[in-house]
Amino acid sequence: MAKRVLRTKLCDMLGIDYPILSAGMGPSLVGEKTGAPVELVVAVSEAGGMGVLGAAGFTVEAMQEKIREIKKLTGKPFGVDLLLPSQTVEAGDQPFKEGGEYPLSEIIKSLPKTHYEFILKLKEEMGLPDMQATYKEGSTVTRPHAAVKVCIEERVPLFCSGLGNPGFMVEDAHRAGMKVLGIAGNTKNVARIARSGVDLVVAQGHEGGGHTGRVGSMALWPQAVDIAAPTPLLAAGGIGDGRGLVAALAVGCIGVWVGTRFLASEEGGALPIHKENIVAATDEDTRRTYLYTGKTSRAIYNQMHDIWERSGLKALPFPQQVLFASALAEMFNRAEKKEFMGPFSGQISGLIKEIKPAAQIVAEMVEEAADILTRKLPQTVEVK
């Protein structure tokens, strides 16, 4: 069978075959777990879409190593995603000790007393094992300007800001021949990011996994297309197959930003139990919570959500809340208490029934979308 042609303006902008980007799902700030490892980035790019490295939990040096590894494995375009909330960008890069690596059990002592003592009490009451994860100083979250500088020096084809407005670095990126993308969950922030000079904006609906907003995708996308214009828009939140891609194109988007479906791929960096959770989940098995990062994010429901709700604690600012949640997750993971484990995941998880290679996911999404556009719609819709 001849290779399908499914092109939009996005393909020409980024030098890719299909208007499909894998979301930049980053690793934890502690430990080695990652959502979008090099293997996934390369697989999606080689399949004709664009893979995006989630670099939020790497040190700046480790991120640069990953970028260079990707370049060795593929000549196709790829992206890098960082979290750039305004408070961290405005605070500037934090000082760090080269090679500084500390046990998570020590780092959490810096949390407010209420939160630290809650962790200790829970550990004792449930007989949870000691933490073994470590925290490395110099992460891209605490050194956002250094991380951006490396991306520009490496001339990453697409720079993505998963949180915050990347407008401050657009001019430098453009001088390096790069494109810049920002993500928002409502029209106010879509407009703000579009006016900052970025090349692309992603509008992510309430259904999406990870950090997500309050507006549903089908309500958000067409409004965001209008308000972002002339800046092109990509759709995210609830896209897991070709039907979602066609829906996004129908409202005026030029491509899609896909997370959960690629997380649940053979190359996706989630733990095996997390992939199993996604496959087993229904459309109602996710929850939106402040638990994991201090910002609203969606994950597969698990009993850690109940513990958080009963605690009466207030969410800490990002990234302190990440350390708090990481301590809980580390203990439950080491205890193999599966009922307390669940990955970031969107409501589209109810549609995902098996783990597949990323290239197959891209191919099937393209084939289904092309079939809808060329055969099914003409057969079912009469237009005069």
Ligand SMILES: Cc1cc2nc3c(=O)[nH]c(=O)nc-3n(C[C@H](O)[C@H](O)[C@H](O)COP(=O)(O)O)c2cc1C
Contents of the next structure:
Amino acid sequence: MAKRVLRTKLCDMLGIDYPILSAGMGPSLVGEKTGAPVELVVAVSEAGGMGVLGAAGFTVEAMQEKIREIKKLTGKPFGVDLLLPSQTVEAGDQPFKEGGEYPLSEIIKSLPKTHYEFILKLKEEMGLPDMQATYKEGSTVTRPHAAVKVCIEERVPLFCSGLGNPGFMVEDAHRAGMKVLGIAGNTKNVARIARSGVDLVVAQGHEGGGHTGRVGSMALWPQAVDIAAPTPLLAAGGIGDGRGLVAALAVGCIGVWVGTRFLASEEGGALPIHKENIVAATDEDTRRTYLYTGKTSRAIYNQMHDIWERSGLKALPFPQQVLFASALAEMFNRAEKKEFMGPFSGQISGLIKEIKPAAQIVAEMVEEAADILTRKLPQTVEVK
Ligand SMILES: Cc1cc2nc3c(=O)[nH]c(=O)nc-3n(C[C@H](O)[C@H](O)[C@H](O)COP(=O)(O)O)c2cc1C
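Would you mind giving the form predicted together with the named molecule, to go alongside the form predicted on its own above?
After this comes the whole thing, all chains and molecules, with the earlier chain placed first.
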């Protein structure tokens, strides 16, 4: 079958065939793998969309290695996503010991006493095993400026910032011939990011996986298109197939940023059990919680959420809360207590019935969207 044509201005801006980006997705709380690893980036970029590496959990050096690996595997453009909340950017890069790697069980002693003791008490009460995970110093989250510098030196085609405003690095990125994208969950932040000189803004609705705000996609996207103009907007939050893509184009977005659907692909970085969670989930099976990062994020409901809500503890600031949640997740994972584990995931999980190769997801999304836009599907509306 001949390849379909489905182009927007985004395709010209980024040098890609289809206006579909796989979202930058950071690491799982357990294990080393990022949600959007090299394999996913390469598969999506090779399929004509753009893959974006989730680099939030890497050390700066590991991120550079991954960028070079991508360049070896594909000549197509790709993106790299970091988390740049203003607190970490303003605080500056934190000192670290090169190659420093410490047991998670030691690092969590730096948490407030209330939180540390809560972990120990839960471990004892539930008979959970010792933690074996280690924590590597020098991550992109604690060294945001070094991470940005490497992305610029590597001339990453699209730099993406999942939290905060990347405005501070736009000039340098543009000098290196790069494009910059920022993500927001309400019109106030969409406007702030758009005015800071970025090339693209993503507006993510409440239903999206990972960090997410209070406004639903269908209400947010058109308002965000208007307020971001003339900066073009991409839609995120709840897009799982060609129908979602068409909806985004219909409100004036020039492309889509898709997380959960690609996480649950063959190349997606979720643990196999987490991919099963997504396939099994219905539309009502996710919850928004402060548990994982100290900011509101959406994940598949699991009993760790109940424990957190009953604890009466206050969420710690990002990224301290990530350490706290990582300790809990590590113990439940080692105990194989599946009912206490669930991945970041959006409400679109209910639509996902199969783990497919990422290239197939791109092709099917394009095919379905092109069919709808050329009115080849049965129409439920009469139009003249
Ligand atoms: C497992 C997972 C991890 C995520 N990690 C990040 C991240 O590190 N940086 C970021 O910008 N967004 C992150 N997100 C949000 C996605 O980039 C994207 O905005 C969101 O998944 C879109 O909504 P959808 O899941 O409905 O497609 C994550 C999402 C998921 C599902």
